[in-house]
Each structure stands twice: as structure tokens, then as C-alpha cells.
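We begin with a single chain expressed as C-alpha cells, specifically the form predicted alone.
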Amino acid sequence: MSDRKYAITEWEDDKEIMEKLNNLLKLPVVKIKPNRMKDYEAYFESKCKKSKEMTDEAKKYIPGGVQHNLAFNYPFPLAVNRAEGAYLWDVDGNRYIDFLQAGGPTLLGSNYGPVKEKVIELINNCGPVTGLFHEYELKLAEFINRHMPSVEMFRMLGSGTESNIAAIRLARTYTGKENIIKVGGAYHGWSDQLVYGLHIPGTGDFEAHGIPKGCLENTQEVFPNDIEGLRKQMEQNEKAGGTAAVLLEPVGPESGTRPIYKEYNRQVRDLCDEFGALLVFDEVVTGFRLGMGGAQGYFDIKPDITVFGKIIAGGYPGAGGIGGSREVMSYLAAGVEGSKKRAYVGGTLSANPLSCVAGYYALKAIEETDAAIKAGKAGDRLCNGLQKLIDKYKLPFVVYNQASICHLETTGLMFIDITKPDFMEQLVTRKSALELMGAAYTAEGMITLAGSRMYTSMADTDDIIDDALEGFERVFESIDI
């Protein structure tokens, strides 16, 4: 094993990559030559027909085509009926480098054969959920606890939604106040009270349809890096009940795209210190990927509370949880207990044993492995390599990473100046570029997250890595500038 305890080799200049995002901003959006477009959507027509007709069935019944956000892609989504290590194969039998790892839980690789083979033996011996207490949710517990040392307790729940959901509850409960600070373009999910400023701080409720006015109340947001900002809030939160918890992603809004100063964890820290607030870690992407000690163990800071989601089931159903202090935690009982002040949170398939064996047996498979380092070490590759091409190419593209989440962005949409007039405008110019540009990683062999975001795997070696920045290359060279 090796000796390093975290993915990340170094911590890149935050405000040298900011710097470069806001003059990518100021530039003409860069786009793939037409006549390569063209050849890269004939791609799709081509290649992919079992996939179109599918998914076009499936508008019948389904919402847009497809139930998850993450498969709604341009031209049209892929059907994927086979994953397995660095690997996606669609229905038609194209082969994907996959560098969306179902959104990142699948750190050994998809469908990593040592927890299946955990999985089947306890499918086999119980069935996935019995509504009662199985011995692998002590173990899970236990072992979270070995690695963070702040989650004294953990509830398992079914997702990172609810689990976020859950923390504001369990902070409202044990502070005795209401307000909720998060920072702006983070996402902790999708409930009524968490669906403000997502994606690009400062849009407050602009994606908040269909949730009434009351329910965000007491939602307020701040802008990353802004320390002094976050401090006049709760300034002036004292003034009106005070603050309850301040909610992070703790490498900067949406799995560190918007990459935050490396202080600004700790000056939250303090901050929530100062006016006796909870600070909540929402680590359902960096738990476990960046070490076995999450970000709270690589910036050496103490959470209140931590959000878990994604790999805490191993890639499997039911991937939620929240940990904390014994005292903090001791809200959350389960049961009845009219006595005693609780934050009420359930889920017949919360802690189920199919989720709670995986999620064992996953982590165990991390730590023996070094997976977080090793997809660390392939994230560093892949992004050394496409910085290379950016130079050679002379493109005005910004790649940078932490550990195995790597950022290519393209067009700077999640950076958009909200006060400007033409922000409508910019939002759907940036915002279709990036669609091509994905449609053409993915004519080339790579699936990505939206075009702009990659996470890598232990499964990704260097020949894998070297394929896909061939592939990136012949991408790159088809830019018009």
C-alpha cells in the first residue's frame, strides 16, 4: 500500500484557475468546426440507432426519455447495457471510456467483482431488506468511524437529497434556530428548502418552480471565497434568530468546479465557531475519493455534521447518510420517544442490507487498494495531458483537478455574471457548445459529465488515460479559432 493518506498531490493555484475562468468569460465562445460537427453527430445517426429508438419509446412514458439528469445528453441519450471497470458499452456495442462513473460512487471501477460477489452471497442468504436490524450496519458504522474520526454516529438514508435534507432538520433541532446558509452553486440535492442558488451563486429561486415562497425562507446563499460576505450574513442572522448551519461542498460548489481558496474552509470553520452554527461537510462526492479520511481529513478540519451519498453503497441503491458528534447525532434516535426533543428521519430501505454489505465491502476494497490514490494518480494524468493540448492548440480551455475530479471547462457556463444584461443570452450560447462538446467526447470514445466534468477510477490506467487524451486530441484540433 502506499504510504500517502490523500489523492491530492498538491492544491492548485485556486486564484490563478479563477483568474483564467473569468477570461474565458470575456472570450467568444469557441466552437467545433461545422463540417466536424456535422461528422460527429452523424456519429449518433450512425452508430448509435438502438439507443435513439429506445429512448424515443421511452418519451412515451418517461419524462424527457430518461429518469436520471445525468443521461439527458445531446443529440439524444445513450442506452448503457453493460459497464465494467473503466468501461461503458451502449445497446448498440459501442465501447466508452467512462469518465462519469455513474456520477462518481464507483471508485474501484464499475461493477468491481470482490463487493459483487458480497452482494450475490447476501442476496442469496437474506434478500436485499428485512425491515430489521442486519449486523453490516454496525460494521459500516464502524468503519466510517475508524477513518472520520467526527462522525462519532451515522444514520444511513437512501440518498444525498435526503440526507441533506436530514442535516438542516437535525441542525434546526439541536441549535433551536432556523436559518440555513449555503454556498452559492452547490449542490445538496433537490428538496424544496435546498433548491436555491444551484449551479451559479447568486440565482437565488431561479430554478425553484414549483416549491411556494415560504419554503425558502430561511435559504439563504453567499458567494464562494466571499468569507467577509458570509460573516455580514450571519451578522445579520443573529438579528432574526440566528443561523442553524452553514451547508459546503468542501472543494467548492458542484464537486469543486468552482474551485474554492484553500483557507476558506477553516475561516468557516471559525466562523460558525463565532455565532454557534453547525458546519455541515456535504461529502457525497469527496467522501472517501479524495482518502479514506474525505476533505474533512485533507484540510484537517472538524465538521458538525457530514453528508454521505454515492459511494457510501458502493455504487449501489440506497447511497445516503449523515454522521456527527455523539451529542450532535443522539437527535436522530430511531423509534418513538415522546420524551425527548427528535429530528424525525426514516426510509423503509434506509440502511437496507444490500446497501450496508456493499457499501462495507466497497469501502474495504478502497482502503486495501489505495483506489482514492490511484484515481488520483490517473486524474493528475489526464489533466497534465489535456493542459498539454490546450497549450499545443493554443486554446483558451481551463483544466484542473482534485485528485480523480478532474474540469475541463469549454465555455465557462457555470460562471456566468448574472447581473449581466445578456446573461439569458450567454446561458443558452454557453450552454449549447458545451451539449457539442460533449456529443463529440462522446463520438470519440469518452463518456463525461455534462461535457465538462470527468471523474476517474482505480480501473484507469495509463493506456487508458493516453487513449482518451488521443481522443480529446483529435477533439481539439477540430476547434475553430
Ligand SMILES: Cc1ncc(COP(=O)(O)O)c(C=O)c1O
Given for the second form:
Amino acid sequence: MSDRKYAITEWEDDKEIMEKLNNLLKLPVVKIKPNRMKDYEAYFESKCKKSKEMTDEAKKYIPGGVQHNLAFNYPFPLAVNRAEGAYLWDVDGNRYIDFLQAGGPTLLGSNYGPVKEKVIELINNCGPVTGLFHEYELKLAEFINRHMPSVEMFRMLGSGTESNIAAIRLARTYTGKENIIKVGGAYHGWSDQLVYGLHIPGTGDFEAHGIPKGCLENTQEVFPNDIEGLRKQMEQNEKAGGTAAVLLEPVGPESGTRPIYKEYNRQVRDLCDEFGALLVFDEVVTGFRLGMGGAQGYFDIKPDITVFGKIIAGGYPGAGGIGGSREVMSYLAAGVEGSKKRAYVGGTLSANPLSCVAGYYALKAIEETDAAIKAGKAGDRLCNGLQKLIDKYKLPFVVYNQASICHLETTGLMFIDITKPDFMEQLVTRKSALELMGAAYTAEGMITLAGSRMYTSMADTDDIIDDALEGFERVFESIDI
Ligand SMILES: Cc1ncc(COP(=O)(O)O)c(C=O)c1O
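Write the structure block of the form predicted together with the ligand for the protein whose form predicted alone appears above.
Below is the whole assembly, all chains and molecules, this chain first.
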């Protein structure tokens, strides 16, 4: 057992990172040399034939050819049929180091045996769902409470998206106030009220197609790290419905892609107290990945509502939930109780025994194996190694991590300035350059999240990270500068 409780070894200096990112944006987009890029593209054509065939066929029946946003990669999606520990295998038998981790839930590594055994036992005994109470609902809620004292009560739901919907509904019911404030760039799922200021701060309803304007009337966006801007917004809200909640991704928007200064969360907590708003920590990614106490333990801040997802069901389906004090959470009580004012939430498959068993044993295993600390060490090793390569090849790339959440910015796509007239052009150019980088990493045997984010897991040994660094080096030495 490590003597550390939290996996972050050092809080990165947000200003230094932003300076490097701004510098990256000033430079023309760097690209892989055309002959090397041809080799990488040839890899897909020659080695991934079955994936291509299958996903071409899927285009006839599935919009875009894949169901999952993260599976949509250049030049075509890979079809994966085996996952174990640190690796994924595609249908053509190629092996990859898995830095996608399905977007974050598999902190123990893929298909972790001891959790799988408990899930199979459960399936044999009662199947995945009954609609009635199961003892693992209790076990999971108790376990979370033991590690996150702010979660006196826990309500399990189906996904992070649903859980954020529930959190804002609960905050409004409890406070009687109307507005919710999020930080620009943050992702809290795809619900009508939260597809606002996605990815790039200041973009407001840019991506809110199919969402009536009215749905977004009480959603507001403030810029990351702008505590004065938040205060102003809350002051304005006092005259127009008040602020029910401020939502934070506690390591910064989009899983810390946009770094925040360390005291920011504390200052937001103070503002929430001053204005009588609830502080919602969206710990869908950070919950248990930074340590058993989540980001709230690391920052030593007590949110009013915590939103869970991903790891909460150990990589199995039905991953969501919200937690908070008895007083706040009592507004969610389930059951048919006509007269009491409550925030209505539900879900046929919410808190099914399978999700609860998987979540309980995954969290227990994370505690017993020190998985967050081990995954964090792998993240540090990966990012330190990448920084050395960046220096060696004199590249303008920017790398940083919050433990096992690793960021590698090679094009600055997420940081382009929306006020500049060439915004759209920059968006297109930098996006396509990033797609090529992602494809090169894949051809070198590494799956990343959209070419710029990597999650490490407990299964990532030093040897595996060093293998990955060799792959990254082959890509970096092919850059045209
Ligand atoms: C911080 C955060 N909140 C919410 C969500 C939405 O969760 P889900 O995809 O389970 O709906 C995500 C998903 O990536 C996330 O990263």
C-alpha cells in the first residue's frame, strides 16, 4: 500500500501551461512528413482490413458507422474484439496499448478478472435486473460514503449525463433558484441544458443544434479561472432568479484539458456559500481516479452535490449517480409519495444489481490494490517521458497530467480563439492535423482519446509505458518542422 492517498504528485502551473499553449497556437500547425504519413495510412489499409470492411458495412445501418463518439477515428474506426489489462486487440489481431480506457472507467485495466468473477456470479444468481432492492445498492452507497463523507446519501443512475441532469434538478428544487452556471469548455454530458460552452470556452450554443433556445435560457457560462467573472454572474442572477448551482469539473474543464489554478475550486466554494448556491462537483472522471476520496478529497473541499459516472460501475454499464448531504438528497426520495416536493428522477435500469456489484467490487479493488496511485505513477512516467521527447526533437507540443489523466496538445485545437476572424479555418485545419496525429499513434500501437488525451491504468507497468514512449518517439521524429 502506498503512503499517499492521492495520485496527483504535483499541481501543474496553469499559467505556464497556458503560455506554452498560446505559443503553440501562434505557430503554424506542425505535421507528420508526407512519406511517413503515407506509411501510417498504409498500415490501416494493409493491417486493418477486417475493421474497414466491418465499419464500412456499419455505415449503412449506423449513422457515421459507429455508435460511440470516441470510436470515430481517422482514417476509419477500428473494430475491437478483445480487451485485457493494458491492451486492446482489433478484429485483425493487432494489439494496442489502451490509453483510451473507454473514456475513463477502466482504472484497474480492461476486463479486470476479480470484478468479472463477481459479475458472472451475480448473473448466475439473479440476472442483471429485477427492479427490486438488491443488497449491493446498500453496499455500494455505504462504501462511497466511507470514502467521500460529503456523500451521506447516494442515488444511482444510468450515466454521467443523466446524473448531471438530476444534479441541476435537485439543486433547483432544493434552493428554489433558477440559474445554473458552468465553466466554459467543461463537459457535463449531452442533455438539453448542458450542451452549452462545450469544448471551447465562450462558444455558448455553438453545438446546441436541435435544442430549443428556451432550454438554455437559464444556463450560463463563465471563463475558466475567472473568479471575478463568476462573482459578477452570480450578482446579476440575484436580480433574475438566483443561482441554483455552479457546476465544476474539479481538475478543470474537459477533464483538465484547460488547467485551473489550485485555489480556484475553493474560491468557487466560497462564492456558492455567499450566494446560497449549491456547488456541484462533476466527478464523473475524477471520482476514484485521483484517489478514493476523489477530487474533493484531494482539494479538501466539500461539494453539496457530487456527480458520478464511469468508474462508479467499474467499466460495466449503468454508470452514474449523485450524492450529497441527507438534507439535500432527501429531495430525491424514490417511491410514490404524492404530497412531498421532490426532484423526479428514475430509470428502469438504474442501480440494477449488475452495475452495483460491478461498481462495489471495482471500488473495493481500487482501494485494495492502490490502483489510483499506480495509474497516477504511470501517467507521470508517460508525461515526463513525452516532455523529454518534446525537448529532444524541439517540438512546440505541450504535455501535462493530473495523475492518470494525461494531455498531449500537438495542434492546440481546443485552445483556438473564437473571437478571431479565422476561427473556423483554424478549427478545420487543427482538427484534421490532430486526426492525423491520432492515426499515427494508432499505427504505432497506441489508442488515445482523439489524439490528445490519454488515461493510464493500474495495468500500465513501467515496461508498457516505455514501449509507448518508443512509439511516440517514432511519431515525433517524423514531424516536419
Ligand atoms: C466530466 C464528465 N461529466 C459527464 C460526462 C457524461 O457522462 P456519460 O458519458 O456517462 O453520460 C462525461 C463523459 O465523458 C464527463 O467526462
